[in-house]
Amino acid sequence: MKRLFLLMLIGCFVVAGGLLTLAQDTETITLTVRCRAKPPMEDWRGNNFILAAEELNADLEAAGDPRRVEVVINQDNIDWGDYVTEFVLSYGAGEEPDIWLTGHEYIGVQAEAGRIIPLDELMKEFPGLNNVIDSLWDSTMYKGEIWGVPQDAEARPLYFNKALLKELGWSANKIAALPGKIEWGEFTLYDMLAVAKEAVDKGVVADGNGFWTRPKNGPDFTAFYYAFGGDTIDAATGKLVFDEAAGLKYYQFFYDAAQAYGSMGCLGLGWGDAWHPGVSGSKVLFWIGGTWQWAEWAEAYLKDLGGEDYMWETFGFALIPAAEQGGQPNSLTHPLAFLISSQCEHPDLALALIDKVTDYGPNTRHAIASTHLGILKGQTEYKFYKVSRLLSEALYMLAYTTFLPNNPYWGSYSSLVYEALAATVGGDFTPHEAVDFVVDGLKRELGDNVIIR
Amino acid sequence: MRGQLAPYVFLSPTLVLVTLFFFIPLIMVFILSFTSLDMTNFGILEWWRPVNWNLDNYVKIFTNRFFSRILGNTIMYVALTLALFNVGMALVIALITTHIKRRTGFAFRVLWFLPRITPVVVYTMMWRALAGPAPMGVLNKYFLGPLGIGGGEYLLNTHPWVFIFLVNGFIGASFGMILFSSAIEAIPKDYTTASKVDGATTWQTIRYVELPMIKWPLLFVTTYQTLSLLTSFEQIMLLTDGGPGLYQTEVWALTAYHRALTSYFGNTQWGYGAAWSVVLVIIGIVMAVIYLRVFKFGELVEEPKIDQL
């Protein structure tokens, strides 16, 4: 009996020994991953590192790393701006997220601050990540370094109600003409404002919902200016530019087209409320959105009426107008991409999930549910990207594509262009008084950052 | 020696929670507010250190463009909040359920809280559907649209400031309501039976007998709500975010919360929110002064000039 016991206790010690070894060989290490997702189209963009992870643990047992991965996903469709903030506080409390998913446009004002970390060195042992389009790396360069991951881009194409056209007299073939009358400079911004014109005078559209930009301050507006001729970065110097001519430019179109051409009455609508019921119930002309939107209308909002297959009856998109006759058309770009904190223990570890989910298979599974464009070089001939429509139409878009600015003050930057700009669509401020406002609040707010051309 | 620590151990925990959650915060928004901390050198600037303060914010503040529309909307919504719905409004309701059947004015007045007791953000988010445009809204649907008044379909971008009247007016009243209306219960019977006796009318009771009684809580109810009104910005917020035009209907407090804590870009001036928040703070002092020299609040806390019963 004494035996016997004696036996039993051995055998707990053995197994208890084992199992400890077994713990002690492999380590787990927690990442978390934090994303702005707009469910459930873009729910990808976190889903993809749950098999990512596994793969990832699999790769470590092959190579014999002792380390397991496990991630910690965090994603909603919070506000850009509170979703920085979050990041800086938590950051600075020592909880911020290893992984962040962001817009390329922070990167600056982060790599500043010392949050991220530059990836050029790391990236060298993931050659997959070689894969993504090469334009798409200048977004995430900030001072001769790559600090992101590109994760997704889009266009912002001007939208048309085709249905609304017809009722003003359009022929299908003048409809299905204007994308390439606007690629080639045929139709220019003022001619598109001319058309919502004589849609509100006809009673077609309500006045102000000739043409219609985004509610608030976005990325959009900048490629307006563009087309107006504008710079907002120096390359020699790498400092912001506000160029005056340009701008007298952009604020007297945005003047004209609330003040004489019955659009513009977009500023300030919410975006559940008003702003997505009004361009996807037929109530605008012309408007600018995101490729991304086109899921959100077919899922959210036009369901009922059939989705994506009344989407193409009804709706068209273009590239944004030429500002003069054979001019060059645009649309802007803003990438999404994969930033890594500063304070993450196990950056490789972070990079080697980060280049898993930059495949064709994570990636277009986030493209396609969410009509995104892909970001890697020919994933529109990958079997599972051609099934939708929309990418593939509107792909030709990112040879006009144009980017915001990596730079710390660009918040600052586009905060006072917008000001004055919702001021000028207002009423309140002329076209010169905008351009005023904006050079004196740049020079006082940013001072020797900013060059005013 | 024990006598005299008692009742500074009875105000001890008064006093931390004042000094953490009040004192300290107040101290270090006071020293925010001489610096440029913001997004961009949040864990770079030394913003304690003296040398790094300076005044430029309310420099800023007072050459700001749109500092007399953002002033302007504040008088207007503090005022007439105030004057329509806080006191007036609350003073009738007070009046009304206090002259008619007492269980039928209780029940009113139940009633009339129950916004109050509503999370703000539910409450809010009823109206904005309430003044949605058609099929939804129903304001549109039931009322505007069969009368052919119109109204256009967004209300809350035609009307911005009717809507941030009437959904902090409905809650605000509820406030003033119970105070009056205790306060008028309140008033022995004798005064109102004996102006009845010598033959006033229902109106000329109120005027010199109740009115006058309830001085007190008019003052209270006129001071306190004046301060409120100028620090909440949450139902405008919710409703309008300032909109819909450039500053349309953006108040103080809505633009401190703004400069340091939102931005599409993500460039939070908490430097700059923190001297907006300051210059509310003394305003809001200067206004209580000023209530209680003009309502001689000193006379309120007098001594009784009769003999203690």
Given for the second form:
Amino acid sequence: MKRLFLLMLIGCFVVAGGLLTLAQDTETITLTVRCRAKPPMEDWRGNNFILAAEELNADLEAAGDPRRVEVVINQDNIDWGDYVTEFVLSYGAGEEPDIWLTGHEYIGVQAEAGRIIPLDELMKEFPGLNNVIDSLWDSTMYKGEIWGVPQDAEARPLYFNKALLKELGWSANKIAALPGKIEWGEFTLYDMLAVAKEAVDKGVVADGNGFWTRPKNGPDFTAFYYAFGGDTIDAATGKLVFDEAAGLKYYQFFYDAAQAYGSMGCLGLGWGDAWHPGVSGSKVLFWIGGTWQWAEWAEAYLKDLGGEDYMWETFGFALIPAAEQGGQPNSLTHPLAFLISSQCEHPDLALALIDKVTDYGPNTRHAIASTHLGILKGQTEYKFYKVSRLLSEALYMLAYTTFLPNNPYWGSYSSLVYEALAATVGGDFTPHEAVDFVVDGLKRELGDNVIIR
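Could I have the structure of this protein in the form predicted alone, to go alongside the form predicted in complex with its partner chain above?
Coming up is the bare chain, nothing alongside it.
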């Protein structure tokens, strides 16, 4: 009996640091993770947290921390508007998820409402986050603080059709050199329009098919406003900004693209019945699209022609050209980011989980499966990232990227700016009239919440 008692007593002790100490009871903490993801390509957004929880629990045990984490993943592909509304309502009911994945542009409104927390201090304890590409942190800033950790990225490059350029007399070497000339500011937006007009004039493409943007409002247009020197947000106050001089150049460019160069006839087209078939079917010379659309074109539109192999032969991509010779080209990235709820009772554990999924293995799993760009420095050298030629060749664009502003009033701002653009492309507004329309509308709708320069 004495021996049995002694064995039971010893069983209540564990060895730690060479000394016997009383074993501690563990406390299980449930952290909820809410993700929007298109299955099955984007499932790793949430599923990476399952593996991360196992790793974190091993870390907690090794550190003598009695807490253990289990994660509950809520992941689907509902409409963005419903997704954001759900988050707001869950906060009001005290049922907000601990970790919420969302587009970075929602940071401003959620921060102002107190639904999320700034992460600057907590991040100091997780130096692995320093591996995130520096420029991407700008997308999660609001009023000088970091409010989220980037989860993925993409670029919106200028695509071009190599076969159509050959019809214009371009050599293979000249075509291959185009991305570099754009990167160095030697081939500008107006150089592009000149080539697009030549293609229309010579019948290589139909009237209006020299240069296409997306067919309706969206982030891509803002990159052109930036190219002409525009700002959208004041860093000190967080207020939106509209620059009249940049806006005039912006609208002049789109007026010229449609009216003077006869090259832009894409606004209002349907995505599936006209836009995607147009760009993938070699009916358009230059167009702006997302890197994520590459896989869609290969699978849904060009599989019978060879899919991605055919695309590498036929299509090329580059940064959006600079507005002027010697200027800086750009792209626009719309990163999704992990935010931590202000109702989270264990934000250190939430960020520890985010830190785990923000590593080369987990992030690459998601990038390859979903055709999104990686977010980490040196990721192109990571063995499993290298298997994607597209992601490897496009990652450099993040060094030139721009972002939408994190501001609660961006929706109203963006709608007004696009409404004026559509009227300009259609010939209903002159560039000056477009600027006047935007300025008047912003003052009327946003008042002191926008700065007009």
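Numbering follows the first chain given and starts at 1. The structure displayed is predicted, hence computed values, not measured ones.
When the chain shifts between these two forms, residue 336 and residue 148 travel together as part of one rigid block.
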